[in-house]
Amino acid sequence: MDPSEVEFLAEKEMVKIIPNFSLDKVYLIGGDLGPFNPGLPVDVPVWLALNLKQRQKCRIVPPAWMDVEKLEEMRDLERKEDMFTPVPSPYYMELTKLLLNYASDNIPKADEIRTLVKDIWDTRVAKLRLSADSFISQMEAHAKLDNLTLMEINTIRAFLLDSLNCMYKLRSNMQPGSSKGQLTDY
């Protein structure tokens, strides 16, 4: 999976409009969506919403968790802890990513929040290559990754991978009976 289709996984997260138009509720497959009615609070899937803030038909309101205090007790939580800790959604760096660079207007202290998540982000992929390298090092056969997401996730698969068939190979060629000095392809 690549980072455009995390994001556009991300895109189907929910996320509360004020809406400046009236429409009767939208039966989607996905779901139903409204009614809409201005000035009312309605929740909609991120996709939804920013194309109705670039045709300037709604307001979009951040997330809880956008807020520059609870960003700067994520971050901390983040640089104290050995492990990874829980994020506030499952997508914040692409929800974040996607807010600030279309509705960025509608986002109080936008820089602050954009720096806070990248600080996050930095934190956790630090601790991810230092867990990696621990991993690999070690040559353990498996590992328990609490707390990450899908991009995370993503940033570090094709070194795992990698790093895994190497040491799936190595030990193959180290097993008593296996042909020394040949190296086969798995």
Contents of the next structure:
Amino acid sequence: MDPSEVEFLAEKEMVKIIPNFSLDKVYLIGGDLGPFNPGLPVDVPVWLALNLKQRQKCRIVPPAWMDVEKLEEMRDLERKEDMFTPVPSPYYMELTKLLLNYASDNIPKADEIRTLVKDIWDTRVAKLRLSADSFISQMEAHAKLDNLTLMEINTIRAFLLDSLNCMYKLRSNMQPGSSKGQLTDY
Amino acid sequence: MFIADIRKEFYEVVANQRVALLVAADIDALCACKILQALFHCDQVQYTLVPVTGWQDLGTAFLEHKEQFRYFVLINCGANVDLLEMLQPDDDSIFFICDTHRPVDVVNVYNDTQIKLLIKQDDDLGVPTYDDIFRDEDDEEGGDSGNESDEGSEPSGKRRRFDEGAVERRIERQRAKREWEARRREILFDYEQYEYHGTSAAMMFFELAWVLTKDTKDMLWWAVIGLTDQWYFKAYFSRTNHSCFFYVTDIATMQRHVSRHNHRNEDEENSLSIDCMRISFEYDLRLTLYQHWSLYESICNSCYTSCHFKLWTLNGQKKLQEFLADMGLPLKQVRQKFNSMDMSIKENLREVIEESSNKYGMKDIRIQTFGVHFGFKNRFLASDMVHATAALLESTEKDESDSDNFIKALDSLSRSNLDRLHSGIDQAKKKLIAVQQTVASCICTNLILSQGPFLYCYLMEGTPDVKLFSKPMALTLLCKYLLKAFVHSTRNKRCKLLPLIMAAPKDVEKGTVIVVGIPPESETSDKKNFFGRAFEKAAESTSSRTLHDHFDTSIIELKTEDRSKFLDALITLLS
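Would you generate the structure of this protein in the form predicted together with its partner chain, following the form predicted on its own above?
Starting with the chain above, the whole complex follows.
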């Protein structure tokens, strides 16, 4: 999976906006949206929020978790725990990037938020790498990881699967008699 | 006709239509175009952008697009000529003209159906009243022609029908008509003899955005750049006041917008991300590009300082060294890139320079301008952007057509194309150095000749960098600097009040030169430019082969062989 595909999936999340135009309810295949009234908050998917923001038709309200104190707590918790802590949103990384790129003037203390989210991400990815490393070195059969987001899984998926495949091939070639020393060609 | 409510009569009319944007090639037009494009993107209006460099381009563009488009928006072109006569459009084509060229042609002002002028209607325009120039011929002539046709068809015997009264009345009417026509010619001549510029087009479109409450900081910045361009490259003129007056009022307007935007977002707890654009109002130095160059180079190559110090003389160089020593700036610091100068020097630089320059007779080394700041590295003054974009617009690289240059210059105005902007700044530096060197060589070799009613200078073909000066804006810049330098260096009091005409080779294969005329340097800055009409008349009287293609009538193209007779005609015309 491409990171851009993950970002595409992330754009389905809902976010609150305050429009400055009025429009009746819109009936889309994925669900209903609206009605839009100027000054009244309404929940829309992120893709629509960004489009409207670029056309200067709305103001984006940052999600509740996108707050400096809450993110600081989460970051500290993440650093303390060995396991993965629950995330603010299953797409926290993508949402941060999208919202801070296009709507940073609606989000207070945008730079600090960016730094905090990056810290949380770094800690979690480091834990993931450690865990993958121990999985491979101890040759476990299965592992259970809670609270991982799709983006994090995506970063390690390709590497982990390929390396496990390679190791399987090496192991199966090492066992005497099973394949009579035939090496499969790739 | 003038539009009163720009939102209802312009924007809401074109919002659901397909529009053709015909944009002239100058910075103010580029900025206005960017603002309008941003507005169109917000509302998903379909448009086609066509850059035009002259009247012929405008004509061809119109012919190409008149089948598909009904609405045309002309930016910085078309107001000073009878547009309907020139383009011969169909009756349902509507033209919205936002142009800074003045005087606005009277036909454009009084046409109610097809021409809509996006220009502020203030007293400064001085348009003659309708009755002074147009006359409903039907009523007057009806009686006459009735009589005359009667007279013509009937045999001479019927002439006895005319009594004295009718003949007298007819003679009266004819005399009144002749008087009226004479007065009309005089009024029109007065109105059209001087060419000048009005308020920036970019500001007009920014006000439209403001009225629609869709104004962003980007648009505000583009409006500021357009306004600064008016100051740098064009003659800013008011019939009744100083030219500086308009600049100051416009700056005040822009400053109000800037503080409104700044207050909207900033406050103590919720500070804005560093990547957001911050526009600030500065009282900054008049040294061109000094923040992207070294201070020394900037002082040497800025018109203001170079003319006051007379840097083309040895004495001037010495004075410059004295000046730097007076401020306590070590040469090593001053010659390195501005961003690498010591912080202790940079902190009070402006005040220190202002103090010292007062001693050397440069009272206006600081002017009020705007700067922008986004990200950690990027700081630009409005004048930097103007020079960079102008250099890109008139870049003389081979294999680049005018429209390519236009698109590149347009791109450089966006915040995301910083490398293009930086390359523009580099080209602007080269251009400025070339201008200074040419000015120095012209003054030192006395290339400026006084021809009586004006000064004249011709750049020979072998002059270094002469290719840069085959473009109108670059040549106008050179002209202005040269005139300033000349005024500072000459002792002849009469010559200081003369205007300057400059000619440079434009196209070697076709054998043409480009001729530019600028008004004299004066303290009151009454930049009335009468060369437009003068050039036309001189060309007619000598039947020289000229091309009056540029939107500014004071810039023409002329065949090299006709140069001398054209000049002679001008001399006789203007003396």
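The term rigid core refers to the maximal set of C-alpha atoms that superpose within 1.5 Å between the two forms. A quick note: this is a predicted structure, and the numbers were derived from the prediction, not measured. Positions refer to the first chain, counted from 1.
Core-aligned CA deviation for residue 169 between the two forms: 2 Å or greater.
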